[in-house]
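For reference, the chain that follows is the form predicted on its own, supplied as structure tokens.
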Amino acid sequence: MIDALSRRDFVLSSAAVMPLVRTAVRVGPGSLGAPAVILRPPARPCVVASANGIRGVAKAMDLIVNQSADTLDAVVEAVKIQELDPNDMSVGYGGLPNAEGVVQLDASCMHGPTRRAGAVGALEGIKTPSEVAKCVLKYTNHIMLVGKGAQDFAVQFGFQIENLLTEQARQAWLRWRANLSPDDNYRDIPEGQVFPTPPHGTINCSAINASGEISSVTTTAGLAWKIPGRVGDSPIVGAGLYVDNDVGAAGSTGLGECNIMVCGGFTTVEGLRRGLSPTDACLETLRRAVAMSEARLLDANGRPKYDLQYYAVNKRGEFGSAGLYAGYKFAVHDGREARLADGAYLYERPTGR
């Protein structure tokens, strides 16, 4: 039984909530005749991703709108398209290997409604690290598992250990190794593709449904020819991605070390919290990343020698993206169609880059 309130207690408790009620009352012509709570308008379903996620945003939107899928399940299914594609050398199966010729994968995911996250780092032999990260989120009290422990965990949940090094990726690694130095023990191979600057590739995908539930996932094979065990920003919650279900989500692609230094995913979401548009929040984080960059990473004009991009969606389903240099695109589905859109940028791209 609920205890009855005395008149004095009732008056005091009412006074305590009055400031909250007053903030929700419209004033002026056409105002409501009695105090009212102003509710947030419904969210607009939206999926935003890096450009290599163009097929993924269509998949995620279909799952969310037509099959009522959870946003986390939708974004993981979206990035799995690339993870399972042997012709995509940036993520999953087919990703470019480390300096020893071993493919090591990183991924993370966040589920806004439950405020949970999962991640794996330096995972070998599993094609879809995004799914393993989701298992960490759903079935453990941990957030990140790495290396052999992450692989053992995946096997316990039915994932198969496979050779992830495709012939295309192996040939690229052999050409890189053969041309490391004219003084090494490998013969130079002048013909064929050689990467003078180690390539990297990542896919980030964030989604919001009509109920305002937000999730995000980031997955990558990381920097090609990296030192074995190197982990970039993609599996680090707060860097490679971040979700606050009351605010929005953000993720990144590009040079992970520079993004880690500014906690890019978290910083971008905090920009959304302060009222910035998704595009402006991405641009603000980029400016901070440039300001935090070591001199060796900048050219004579103080502009980065690397690439970095951010993608964001807010609680209303508004989206945006920004990169350091002009000429890049991102993928989005805002309920009408999946398309590539031009991203905002800080600098014009120098000639030859």
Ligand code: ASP
The other form holds:
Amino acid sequence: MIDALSRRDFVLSSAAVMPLVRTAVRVGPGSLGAPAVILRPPARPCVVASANGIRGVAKAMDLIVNQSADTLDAVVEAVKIQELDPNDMSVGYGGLPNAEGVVQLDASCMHGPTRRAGAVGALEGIKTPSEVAKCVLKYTNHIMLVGKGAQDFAVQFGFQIENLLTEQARQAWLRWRANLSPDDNYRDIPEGQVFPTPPHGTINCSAINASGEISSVTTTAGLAWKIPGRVGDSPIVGAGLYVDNDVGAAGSTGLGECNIMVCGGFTTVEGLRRGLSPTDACLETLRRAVAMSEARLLDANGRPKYDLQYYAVNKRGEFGSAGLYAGYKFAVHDGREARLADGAYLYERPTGR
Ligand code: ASP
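Rather than the form predicted on its own that you just supplied, could I have the structure of the form predicted together with the named molecule?
What follows is the whole complex; the chain from before opens it.
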């Protein structure tokens, strides 16, 4: 457990005014003139994640409910399943590399009860950047470390430097490089797995426990074939994720540049603060993202050529998710079972995309 608040601190922090909770009970020995304490109804434990977090939401819920794990520890353990899985080519070990064939990873996390955040960007050679981000959160006064500094920091905390480029990812990168231009010195390789251009993916996972403590983590290999040094939205607190322990949490997957433009994690949590349901808060942020998109990112109908999704949970343990296009799913465990649910969306997916 990290930095758990004392019971007294928790009751005091719970007393903050929050419009979300309409059923708060006022108690207190008023006749003695002591300050009243607002007690919230208990939250419903819930873990929500992108679809690749289906194993992770089960893991996090088990840790929270059966092992009283801290919510941050639980969500980091959840996403590590994907980071360590060589077949998930969107995150951690086995992630698709940058234009030079080097895997550079981004991650961030937030712990609601202590209001702390940690992040790493363009981290090379460490399989689990989410854990390194957690170390930044726990052991430093900083929020984000990048590149060589992040790697040196990880080594100091006992992480091993390893080759993250799997054979599968290396072959995919070689094919991309060979097929870049018919006029360069690499011969085109027509056969083999063809990725949509450019392939990308991420895992975000947020959790709330029965005491209403909330944490979130986002981790990614970013955009495949990116310019070396490119950092996406995932490690940016307020874009790739955001947590306000009085309100809720939100995170994102999809084209990071478009999410950064609307500070999507923060904007979604602000929607929750104004009383929107998690699904409506996600949809509202998506509309902002479309409105902020440059013309080159939109098709002739003004619809995005990219993908973007948000995932959110509020202080009551209600969850939701929305993406730009129909037909995507997200992972959730609301105390009954881990399942994939249909996300809300703005547009029907055009044929051929
Ligand atoms: N958001 C990630 C990035 O832009 C990629 C993704 O989620 O697909 O780095």
